[in-house]
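Next up: a single chain in structure tokens, the form predicted on its own.
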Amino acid sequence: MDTPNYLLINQAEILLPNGELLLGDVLCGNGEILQIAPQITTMPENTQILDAKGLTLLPGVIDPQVHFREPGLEYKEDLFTASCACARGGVTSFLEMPNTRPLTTTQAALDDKLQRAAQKSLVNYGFFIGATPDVLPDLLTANPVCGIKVFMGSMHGNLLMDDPEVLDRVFAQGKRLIAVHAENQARINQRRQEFAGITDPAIHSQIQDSQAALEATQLALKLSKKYQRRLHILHLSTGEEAELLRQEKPAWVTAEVTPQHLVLNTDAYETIGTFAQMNPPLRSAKDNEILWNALRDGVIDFIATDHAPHTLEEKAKGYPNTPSGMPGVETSLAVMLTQAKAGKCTVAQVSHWMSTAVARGFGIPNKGKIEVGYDADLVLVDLVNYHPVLREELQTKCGWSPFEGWDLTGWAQVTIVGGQIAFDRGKLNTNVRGQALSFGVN
């Protein structure tokens, strides 16, 4: 039997674009939102009715920074397993990074990823193209891309761009959005030598310290201003960077923060060891609070997970032989909604930071709002009950989370991609396929 073309979400608490909540129905058809009303009684006869009583309907999460490892590193994660984790977490679209094997630095490599995602991904997808020191011509012409990824630090092989003259050349050419991993690699190298021989993973936050992050962000901001180039600062981690942006951020610059940089700090090394190791590293509790203030004030524009999975075996090797990174797409929405319920922010703010602002920042049309004519990328969440993060329930291939054991609310109950139910109360529909995203930023 064919899947119905129409879906009625019945009696949900609907988050409207103005931040108000409406108890009512949403009718979706052919991938779009057709009608929003307190009650919809007239609908096509092949409409599937989804009971949403007691649940809150939000726009699907758009995660603007993930590492899904395919091609070349599929033993950690692949586009299918990662998109299953997205669906379970209420993430309906993702923007993926170029540090795969081969690197995504050419149109051919981009086309390969698009083809793989079309075959495997349950949710919508977009990809960054990576800048290299030789500044390949495809950097400005490859399409569709959400932007250029520049690794200013954290040692990424052929993607490392730590020469200011080369960086200047990249900022000077074209108008495409540039997204930077802002850490000063020279300072990191120096401090790595200083602290050589220390095997406590907590030293990671001292090696890649706040100064390394601040210096790189200062340089990126300087180049952005010089050329009035659209800049996005990835995974902002320090209070110093947040205060810099508060004073000097132009209208064309955006920044993001990860849930882990809001709710975890250097204390986490004592409890979860190398599972807390990521780039840029976790910071102090004071940094947590400054980042929260910057997010609430609009200095930081949106939230990304930097989902970067590594296997349990890799994380067990012992510092400094352990890779940096942690998974996040499956838990990000619940972590943030739990913070909202605790009074750190509102549910409407979470939705803005994780959906609306991301769509606007990358020029993704028809996404990020529950509005007639917008794409039916939606998530129903339970804001009443709490449920712990359990390893056995995770869909990510790496099989662990830094939030294991945390009791969270706001878990996705139903995730809808293009009007199709991809996840329904514990069960994935692996027949659903997302679509390639388009971008107005280029």
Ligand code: DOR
The other form holds:
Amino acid sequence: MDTPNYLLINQAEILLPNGELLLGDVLCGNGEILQIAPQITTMPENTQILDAKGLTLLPGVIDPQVHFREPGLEYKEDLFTASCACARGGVTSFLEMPNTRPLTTTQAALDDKLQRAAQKSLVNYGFFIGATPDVLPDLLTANPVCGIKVFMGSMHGNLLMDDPEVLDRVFAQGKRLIAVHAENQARINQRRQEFAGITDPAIHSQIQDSQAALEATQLALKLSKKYQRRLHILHLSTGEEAELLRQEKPAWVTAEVTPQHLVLNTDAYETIGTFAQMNPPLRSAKDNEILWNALRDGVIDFIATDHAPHTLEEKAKGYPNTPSGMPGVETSLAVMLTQAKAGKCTVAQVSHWMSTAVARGFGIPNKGKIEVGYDADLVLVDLVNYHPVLREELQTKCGWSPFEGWDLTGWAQVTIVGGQIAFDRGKLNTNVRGQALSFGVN
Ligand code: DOR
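Would you mind generating the form predicted together with the ligand now that we have the form predicted on its own?
Next comes the full complex, this chain leading.
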């Protein structure tokens, strides 16, 4: 059956771009928001009515850093399962990283991903192109891309960019956004040797310590200033980096933080062991607080999950043989809205960090706000009731979450992608397909 072209979201608490809430209706048609009013009574005949009483309508989440594993590593996750997890989590667009097999370092590899996503993804998609030490020509021309991904550390093989001279060349050429995974690989290598033989996963945060992150962020900032190059610092993890950015962050630099770096810290190794292992690693409770302050003060611009699924078998291998990374798209919005409920921030701030600021930062047109003419990428959340993170409800193929058992509020009840209902109170509509995103000057 065809989905009707028009959708009326009836009597939601609507988060407006000025941060105010309006109890009212939103009419969507042909993928866009057509009208917002306290009550809409005139609408086309074939309009589907969605009862939204008691729910809050937010712009759909745009997750600016995910690893969805297709092609090549589909045993961990694929674009279909990952996008189902997105729809369940209220994520209507994602920006995906190039560490798939093959690596996304050429136009051909990018085209392949775009084609796969068009066939499989329930939500909208965009991709980074990966920088390699041989600085392939497609780095500057491949299209559409949201930016160039540079792994300064925490990566093996061709994507590792740990030579400062090569980094300088990448920053010197072209104008498109560079997103860095900022960890100093030389320091990590040296400390890995120093701590060799230790199997307690908590050592991970000491091997890849705060200093390793700070040194790489300092270098990226220096190069960005040298060439006035648009820089985005991925998953900021330390108080030291946040303080550095507070002192000297140029207007063309943005930074993000993950929910896990805000709400988890090294105590998590005691409860979930290697499932807490990620790069950059979890830090201290003090770092959590400094990162929160930086986020609230606008030093950190947005929230990304760094969704990095690995199987239960892989995660059970025992440190240091376990891969780093944890899934996140399914829980990020609820984790953040639960924090809002607890008084850490407001719902409007969460929506700004997870939607509006991301669209602005990557120049994604017509997304990230509930405004007439904007795309109808929306999420209805329940800010009243709580529900735990349950393994059996997870859509991600990896089948686990670091937040299992956490009682969260703000779960997505209905997720709307381009005016189509992709997820409705526990049920996915797997016929829905997202679209390729476009990016400002990139
Ligand atoms: O822990 C991580 N795992 N951090 C990253 O940035 C990459 C990732 C992965 O792809 O598994």
